[in-house]
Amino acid sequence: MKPRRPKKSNRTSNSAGELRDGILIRLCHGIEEFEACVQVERNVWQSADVDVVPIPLFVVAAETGGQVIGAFHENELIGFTMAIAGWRNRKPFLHSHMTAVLAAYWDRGIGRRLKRFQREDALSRGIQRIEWTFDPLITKNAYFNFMRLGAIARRYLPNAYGITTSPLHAGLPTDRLVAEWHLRSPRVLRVIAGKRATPAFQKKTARITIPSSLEELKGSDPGAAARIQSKIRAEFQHWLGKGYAATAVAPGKSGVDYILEPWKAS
């Protein structure tokens, strides 16, 4: 199925999209393109119907101040990000609910381009903040969020979406960290300019280790994986409750360490 050509948009930011290396990043339009998003979603998460985000929610996101942004290769949708408009602390923000890229197109910077386009579109409409959730056990996502985008995390949501049918979740509770992307913060501007976020190694920093054996345990010993998840949950709740923020990841002695540092409320 080939998505229809883009319709004219009344948005001023990147209305024609961004074409580079044969990949076009642009806003999605119309039921056929939203259906293509759902097909990518099914391919990536492999969830049962009960857990699939349906086409009407993509329509709602696009029509009520949110975003549906696609990555296209030769007019075929190969990735997308979808965000819903929200309101926090008397200011508008976007909750970026889903971002997915087909496996054949991984490691080509497409996810980063989707997020950067998302940022530019948000800023063009006066939105300064985007949030999304991610699994703290998947450290490659943490690296992307902290080190490549400049996000931070100050909230932990235990079993945010319940137990799902996606094999990616391995039957574990869907614990999530909430990424905060403050789009004009010095931290984000530094990263956007090509300078990677540097982990803090002050005396007051804390570390939470994600063992390198965890992914294997999810399949071979789910009970052990669940116990490790519970321990990690307690550590995050302790440090975030003391006013710390997760700001980076770095190699550790037995896996990958989250770096947490005291953070002023904003």
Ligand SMILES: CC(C)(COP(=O)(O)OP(=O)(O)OC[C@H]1O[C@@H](n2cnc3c(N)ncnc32)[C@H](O)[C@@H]1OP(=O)(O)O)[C@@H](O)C(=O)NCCC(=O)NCCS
Given for the second form:
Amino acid sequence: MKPRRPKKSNRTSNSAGELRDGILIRLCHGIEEFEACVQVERNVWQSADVDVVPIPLFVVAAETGGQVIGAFHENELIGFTMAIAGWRNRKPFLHSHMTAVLAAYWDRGIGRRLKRFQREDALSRGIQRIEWTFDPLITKNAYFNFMRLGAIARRYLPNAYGITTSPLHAGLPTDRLVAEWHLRSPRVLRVIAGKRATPAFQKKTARITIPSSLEELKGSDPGAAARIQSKIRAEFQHWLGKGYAATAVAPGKSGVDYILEPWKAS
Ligand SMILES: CC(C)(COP(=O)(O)OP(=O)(O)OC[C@H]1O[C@@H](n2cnc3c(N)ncnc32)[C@H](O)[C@@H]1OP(=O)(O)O)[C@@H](O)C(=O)NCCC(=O)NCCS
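Right, the form predicted alone is done; let's see the coordinates for the form predicted in complex with the named molecule.
After this comes the whole thing, all chains and molecules, with the earlier chain placed first.
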């Protein structure tokens, strides 16, 4: 009998990292790679020096039970995710402070691969929860967090980091939702398996709309953008205060709608 040929695959995965379509995802090591992360950070957020997370913090994250994970194309770092170790409800968790991919590489699944690698690494160390904050006005990130990763959000932090110099923040208060990624929850397992984040919205749900005009207003009429942000903040505070969780986004009549559902405490 002929020996069976190994199946052709463009994917390899081992402790050295995960290689697919020419992009390698692996842990970062050493000052030079952390410096490359800072370059990507500068490129993506374009913040003034005072707002840049510097190399020593990447060292601290890597050395104290957090993570620095990179995406490499032809040995060049083109994206990373960085997390620091924390403690919540008497258990270890990771706070994922920054995830970024160079814009030229967006929408190719690299962000998702970074997060999945982050999840695997956390689980291999017995960590079951990762959190991060995200701007509720940037609905692409909400889509990524809820629909592609299976995270949920139950907390809203008004002006979490103060007003920053990043053009991505458009001079607005840095209001943030806290994404909770419960790594072994049925929701996350469903999404990781390629199924829908939410099987059906059977419960009593609420909607909060992010108007599609907002992105343009951030540039043309910052005052109007700030008023819309305040209204959205009040709506989130109302529903999250009633014990609802944001679990999905969907196209709405005048923009993108967050979908919130009653959530049992955990
Ligand atoms: C968030 C970020 C890391 C995602 O990286 P990425 O490599 O583009 O992520 P992926 O390709 O895995 O997933 C992006 C998804 O959003 C979708 N998407 C793109 N633009 C969108 C939009 N305007 N609205 C909704 N979804 C959108 C993509 O189609 C893709 O979904 P799909 O897999 O169903 O096609 C990247 O956009 C980034 O660096 N943003 C700037 C920094 C930032 O905001 N970081 C997060 C907060 S710390």
